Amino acid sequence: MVFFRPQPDWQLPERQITSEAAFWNRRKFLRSVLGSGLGLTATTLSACQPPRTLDPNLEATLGQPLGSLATDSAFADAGRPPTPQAYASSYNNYYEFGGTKRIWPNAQALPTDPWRLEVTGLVKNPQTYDLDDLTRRFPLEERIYRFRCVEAWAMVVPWIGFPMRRILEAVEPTAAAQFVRFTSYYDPQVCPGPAYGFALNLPWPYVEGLTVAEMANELAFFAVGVYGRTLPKQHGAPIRMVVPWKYGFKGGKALVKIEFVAQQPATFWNTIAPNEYGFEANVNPAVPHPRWSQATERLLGESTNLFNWETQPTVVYNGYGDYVAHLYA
């Protein structure tokens, strides 16, 4: 059964989504979810346009059948030039698999089945979720969020998943739990890391952290899908963090452990360069990165190249202040 609810203020209109491979067969994923008996909260599906031609190499690279894709009429105009499918599918940060944006071939080595996500620490009901649990235990919904990288580029992404608070409610943190540590998959035999000098001293595995209050916020989200299909490996399959009011590096990928703790955890980039990557890392145009301004952001789109990016002003909390500003009063 599908349950519909009024669209909340944080939900961006579908026309603003960064186009990616004709929304990567969004309908096929949603139909498969419904066919599995999942409760799904999602926007209404609209009529299709004719299928687009795909890069013949993309299907083999992603390791997933793409089939004959169709485009929602609602996604035909994103309000700016759409991101080409091959570009959007391969412009990713994932330092476990390399230090460039072109890590998607390397990321296909990520083993995702079987998978175990352990939730532990200062909780009353510790849990371990397998791959099926991540898509069947909690009702899934689609959320269209702005995404802002600390490197000052931005896009709009349609995630499929469930609010973080669902897991928080399931495990019941104790009163002593003030922070949450999120640990990503790491195996040195699988993850080569960046190919430059300091790579040997990086504090693997990749760890990120939130306060319990941030995890409980309405916007905090665990994604198991994107662009209408299961999460590709370069996006952090099978489950990743999405916290849209923070810079993208706060979104840990391929999570294997969530731990509720009393003290602020040491996190990956904050450990490497605390003067450049704060623990809080909220989007803020008034606080520059030591090596560049955060006052504007470059938009990924059809005209995107290294020398000619469309820009727009950065908005504090990435535009989600009404939902999260009270956390930092």
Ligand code: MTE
Given for the second form:
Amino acid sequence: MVFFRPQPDWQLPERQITSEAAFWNRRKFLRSVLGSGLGLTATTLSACQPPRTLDPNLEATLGQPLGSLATDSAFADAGRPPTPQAYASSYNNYYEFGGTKRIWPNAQALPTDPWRLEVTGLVKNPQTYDLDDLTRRFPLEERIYRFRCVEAWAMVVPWIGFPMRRILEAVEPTAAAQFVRFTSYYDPQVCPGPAYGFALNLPWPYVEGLTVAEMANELAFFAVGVYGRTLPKQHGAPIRMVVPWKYGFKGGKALVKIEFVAQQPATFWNTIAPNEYGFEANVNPAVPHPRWSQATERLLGESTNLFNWETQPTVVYNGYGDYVAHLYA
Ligand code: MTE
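Show the same protein again, this time as the form predicted together with the named molecule rather than the form predicted on its own.
Following is the full complex, with the preceding chain placed first.
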């Protein structure tokens, strides 16, 4: 992902492969000793992909059960089995907490209670939501979405949350509002950022943006949970964006502010490397990243060798063209 690496992120440096290998070996050992699975629901794991035993330290980060939910039948099957949570919740991009995929221990420093999410800008009814509002104010549903990272790895995630348009309806943007700026939590005292041993002047806080029309799209989703529980901190608790037809970097985590604005906002990756990370960033196999092809994707897997992960062709709009292609006609 990051421009300051000389190779795509899936070509891990040797030191990182070693620590990852040690990590997976520990998991294998724990699995053989403990032999028990996490009680994931039938909807989150298919029969052909048995539950994996989680590292108990990881399991302790996974949040509280969210109870019974409405599952939107249109999004109950992503066409691939959901990725085991042991993988998805321990292989994360969250640069506020480090520059590797293994930030989940660091991310536990994110302070999520109390929380305030301010929705402001060109709207008729500005709102501020607290933690309870986020899980009680809007009916929660489960949506199993394909997820495609710009780094050419992919997964399938059972998010829990509510459509973004619920917030649009609540705040009523004015006619002047064309774009939406989403700002993530950032406190330099809490977030060490990528520790590469040299100074990096990154444009914190992490900001992402959509058009108002994209935010109003049926697919655009705010996740407050995943795999049946509240969102773990490594996934961006207590609320993050999920826009499954776009590359994963468009999904800002731990949102503190949503602002309706007239002009396209400056965003984090687009500011750092505009030639590599466009504002629109729709998944498109025909448009290679300047440093790697986007024609195929690797499905997040257990092997320590990423090149052993199953490869699939990338599909335009991540396969969600029926929902979103009209936005770009
Ligand atoms: N949001 C914030 N605030 N900081 C980040 O570094 N990384 C993005 C996105 N949202 C990121 C972020 C990237 S590059 C990806 S691929 C996804 O989060 C990863 O989400 P996950 O770790 O929940 O799988």
